[in-house]
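The chain that follows stands alone, in the form predicted on its own, written as structure tokens.
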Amino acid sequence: MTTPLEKARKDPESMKARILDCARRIFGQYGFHGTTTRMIAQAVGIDISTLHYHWGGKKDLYESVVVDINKDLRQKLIEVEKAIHGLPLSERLDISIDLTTDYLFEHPEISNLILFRYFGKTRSNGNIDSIIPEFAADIARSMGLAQDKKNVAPETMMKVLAVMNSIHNFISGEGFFQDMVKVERERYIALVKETLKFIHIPAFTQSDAK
């Protein structure tokens, strides 16, 4: 049976897709507990019964949003891996930081939802959370830091998580950090990428050279 999420992704102009798009944005702003289905329905311009008809309850819609962002993030990581394949580690890191950071700044709800879900108290039982460790293992393999994603050393996994966490925090905390450094958004994004490269490229390449 085709799921509501599969239908929404297949037809981006459908009501299911419109609801999903608004739900991503609002859950990303307020988290699971701070969001109501009424807020989402109002943003779409529909009554709440229409939302429930297409997606069921809030938990069903939220879990679909989480799966949706994970699918999008997986596709982006595949694209990044194709772009960096075969390059020296320093170049792989440089390009990966640029492409990933630009993508997440275009879709800040992804970083917000990841931080809300995995560091807050909005998790629920299910196996979709296994995707995040899989992402980290895929990154380790594509960086040449592990032979395959099933055999990633704990030390390597922690280094990859350090990169992922720093990117997500700069994006999720944009309003707070941008005000602190007192720059326009375009300059802030450039500074984030510059800072990430300043921290992570020497750390990875020095370790790689030993």
Second form
Protein chains: 2
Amino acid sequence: MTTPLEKARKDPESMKARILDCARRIFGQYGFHGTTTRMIAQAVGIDISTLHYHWGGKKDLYESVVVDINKDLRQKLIEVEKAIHGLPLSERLDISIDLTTDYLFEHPEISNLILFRYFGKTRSNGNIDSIIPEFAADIARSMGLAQDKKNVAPETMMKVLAVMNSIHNFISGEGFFQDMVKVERERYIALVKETLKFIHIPAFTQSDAK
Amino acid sequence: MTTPLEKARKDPESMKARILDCARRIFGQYGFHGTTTRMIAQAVGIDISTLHYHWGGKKDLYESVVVDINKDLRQKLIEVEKAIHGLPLSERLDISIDLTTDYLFEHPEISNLILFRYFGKTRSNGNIDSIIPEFAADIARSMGLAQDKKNVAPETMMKVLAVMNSIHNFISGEGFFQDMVKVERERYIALVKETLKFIHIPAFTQSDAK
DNA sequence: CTGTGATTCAATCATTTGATGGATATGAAA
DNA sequence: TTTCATATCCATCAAATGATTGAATCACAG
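Let's compare: the form predicted on its own is above, so bring in the form predicted together with the DNA.
The complete assembly is shown below, putting the previous chain first.
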């Protein structure tokens, strides 16, 4: 049986998919409470009731969005993992940062939504991010910091979180930070990669040598 | 002339101050749109109209909160700067991380609010964080990465942002991350410090040696 | 005690917002 | 053509929410 989300992903031109795309972007910019169903409907160019017809309600739509971005991110991480397989650690980090950063700059709503879920509370909260720890564990393994996905040491988990978050920060805070350093977009993206490598590569390669 | 905010800070028992305290906490947890004036009033134990009497309106109160936390953070940064003055870089980092982390874990709403302002949009946005770039420049100077507060290189600014953000991340994401690594609060705080030092000290000391 | 300004609250308003019901259109199947 | 499921919109509702008004209460100087 196909869920509404699978149906939407199958045909990107369908109304379901168009709504989902706009919802991703707007929920990412304004968060759950900062977004109104009317804002999304207007962005799609439809009536609110059409939105409700396809996705049930605001909360249902939001949860679909979260599942959707998690799916996309997981897909990308698998891709990155393949690209770096077998390389030495410093190169793995270098390439991972390049690929992930490029991808997220093209889909900033992913970083936006993830940070919103980390740092903000929703007045009625269910937890639909049980997949995130799995991401972190996957990354830990693919970076050679853990043997298997189960039983990743807390220290390792924290290091992986630090790397993931620092990337999301620069993507999601682009508006704020770019204005702060007063550079154009292309330059900002280059600066982000440079800074991430400056910060993270010494830490992990040093501990590797020990 | 004294602003309402100065008046509130003078007498911590005053109604103005009590409202401001609760507002800090709740705006920090739920963000601007996720917070209702009724939530704040209930937390203080007063009527909504009393809140309006003292602070004008939701937006005014929110802006006062932002100014207030920026003031607190600035104060703390000056304090930290004094404590590390003259020490070698790796020790400056070590101590800065300890002091700042301890302080922010005691006042998590500071990290919460700052991240909300970085990553989220408010439907009607004015920018009242013109002070943040100044923080970054201050830190850059006090870490010996820049000569004067004016003309801090973009590369340097980005590095400082990376450090600041990584701290805020672990404070503000405590609920999420602590659950992820499955440890108690004290252990989590220790892990945060350890991880921050692991990540940042090699980067800056290595480039220092070059 | 009295008067006066400051403070607080109950009641209420206007707007926003999530949601629904019913009418209409479209197109495929019978 | 008729029938029926799908899809869309218009009108509207009920609750939530930011804000205001006016009366009651308090603090305290005179």
